[in-house]
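Given as structure tokens, the chain that follows is alone and in the form predicted on its own.
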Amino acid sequence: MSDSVCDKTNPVALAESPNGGFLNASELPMAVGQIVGAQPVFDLHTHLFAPRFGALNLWGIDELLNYHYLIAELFRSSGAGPEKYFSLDKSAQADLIWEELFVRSTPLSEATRGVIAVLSAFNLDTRAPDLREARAFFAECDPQEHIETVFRLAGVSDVVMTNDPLDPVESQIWERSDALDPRFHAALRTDGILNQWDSGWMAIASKGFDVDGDLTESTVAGVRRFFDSVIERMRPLYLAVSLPDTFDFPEDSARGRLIKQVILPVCRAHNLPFAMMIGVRRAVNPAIGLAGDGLGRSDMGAVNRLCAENPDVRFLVTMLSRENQHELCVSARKFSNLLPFGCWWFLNNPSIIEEITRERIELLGATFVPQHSDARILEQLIYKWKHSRRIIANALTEAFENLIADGRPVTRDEIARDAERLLSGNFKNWVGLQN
């Protein structure tokens, strides 16, 4: 080997090198696995309620198997239809989904072996002809040691949750004095008024605030006020909307004037980010209720205009088509106030996130946030976090070991200072709650 100070060490052994505790690359996946499966999570979008929300909060077996995916599925996989379905009571419903699904079927789906994964995390027959067991399990948990558990196998610290200030029950819940478990965050949702306005005006008007159909000054003064007296309650972390695949900015709408004349505003006044999910099609099949939604392909020009027009607004951003993904990668690289994250709804399936979570890191390093589960019910937090955080390593290992062919070699805290970042502390810093 040359003497030269330009003829450098070869990398592998220099990563193989003990100086400085760096790790060779047979190491890394034990060593990326350990870190990530280690990390505590900041689950940034969920459907969860916290106890206090008491019926709103979902979960055991009857709740795991009439999840919309599952629904779905079901009509796909045997002759039982919408109208079959619907007719029966919730346990009967789980009774047919766990019969067609799991014993006269093969639980293939990423849907279906969640179920598998949640089962089995708490010992329970995974071939079992019926669910008496399971009921019955279920039945004997202490719904706060339930969380306490579900938590803890999930390796999840915080949850952030989906509240509508228009829901009636929501409503009444939040104007009660007892402390909500700190775990669980408030988001402020706010499709009922920019995607319903016809209906959402008059839901505030019947709180006592002065607005009507038209957006006049008087009325957008008024929703303004409606939007601080829930922030005040709430204390949300972030506003938030779901919006279709036809959405633009600015856009001649009642929609669109909300986002600039109330949004945007609010936002800046109370220092909260805005998050959109972008680009679902609402019942394409309505015949099957919540499971009937699709998706369509998005314009990401409407997220760069609304990040180069408020540049003091910073953005949560998701996509729920496939193709949109490199768009919003790539609008990410010229916006500091966009935060990409997540792999939404039909996008959480392991390979697609797998091939997302590569494209991210490969584009924006460590500065973005990988997954959110979306649950919609408690234990779903168990598989939802175990299927992500094994994508999530091996992603993280497969960068580490192109890092180390290159020539750089790491060292455990730098895996675990980016875990962290990706799992929990790019959301934090997002939202204020860590500097």
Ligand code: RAT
Second form
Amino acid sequence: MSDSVCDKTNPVALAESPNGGFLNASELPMAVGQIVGAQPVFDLHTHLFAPRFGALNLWGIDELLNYHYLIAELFRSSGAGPEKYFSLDKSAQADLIWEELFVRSTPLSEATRGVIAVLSAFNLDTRAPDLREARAFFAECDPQEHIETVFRLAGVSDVVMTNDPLDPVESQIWERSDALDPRFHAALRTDGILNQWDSGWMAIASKGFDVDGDLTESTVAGVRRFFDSVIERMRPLYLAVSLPDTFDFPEDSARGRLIKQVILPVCRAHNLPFAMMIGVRRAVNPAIGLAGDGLGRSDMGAVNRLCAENPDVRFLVTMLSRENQHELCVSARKFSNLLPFGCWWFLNNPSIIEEITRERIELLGATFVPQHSDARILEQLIYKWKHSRRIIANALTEAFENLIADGRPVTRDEIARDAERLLSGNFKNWVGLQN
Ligand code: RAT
Ligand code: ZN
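Given the form predicted on its own above, I would also like to look at the protein as it appears in the form predicted together with the named molecule.
Zooming out: every chain and molecule, the one shown earlier first.
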């Protein structure tokens, strides 16, 4: 790969071989940095798509700049409103964002700094007056080689996609028999059914399943058959849903009944975990589309009841509100069928990742998944993991320093064992990919 046009970078530095000896406190920062830096990541929640999904597989400078995190920032920094931005074509939109957030302003925010880190990873001019050089570079990339380069630069071994079984474009692709790149795993996202039952049941019915809007016994059986058929085709690692801050369980609503009568039985029957991403308040400002979602604090009681009543189901949980993070750790101490994961969306910022990761280590040791990228555009893997890895390494260094100070020496092997669990192994165990 080193002669690829995309690959203008140096190889990632690898850790020294483990020596099994005890480390001094002064050796820790470098050792932990090397070990965490070399540990391949299994990224458990992204919106990336394997190349087989064609136009859904997003990469390159225009996509990077039209990320909805940046769109929200555009409207704060310039006079350009949603009407102007949404009336432009994709490259004009990217030009506008570059001009406003990178040329006329200093890219200080996490989302803007992320683009800088990506340009820098490819030795592109981070102070360029326009996008000509970056566009020419990405136009020369061979898409398949580019994936290899990005995975290598990000230190990512596997990613989990977000797969909507009601999406007509995706559905057609799942029907094909050609092999999926094995590094891209499926996750069966159920938002369109659980959160939008009024349209969801019609979409299921249009696929030939005998269901209607009333959740009668026969509709419940039909929806389960629909899930069985999707699972057989997609082979997801887990079922997932994003939930509002008002989420409650049990609940006398279509969603509450579907979770109880369809999702939990399907998880049991197929031995699949259920991932709940809780706390999003959708369309707080509908005029700015995906950029217009907000958040709210949620009631952990719903998660506690689900875990207590369903000890045979494994739950992956991430909460969007900073105020819910401590409660999530406490719940995970009570329920071994609960795996907290990631610093989701508005929490994926260095100061907050640091706080949450330290809190989780103190309350849970190494029994959680510190981060997922939520990448929507391939190259975002590079900056999101670069930033998170550094913070995870710092938090781990501090934890090992404290341990040494309290009288327990540590070895490289022990550090490597925890790094592996946090960045890959805990999730793989949860979904049955390793013992
Ligand atoms: O982080 C994001 O990009 C959000 O728009 C959402 O996609 C969120 O992560 C989700 O999965 O609902
Ligand atoms: Zn997401």
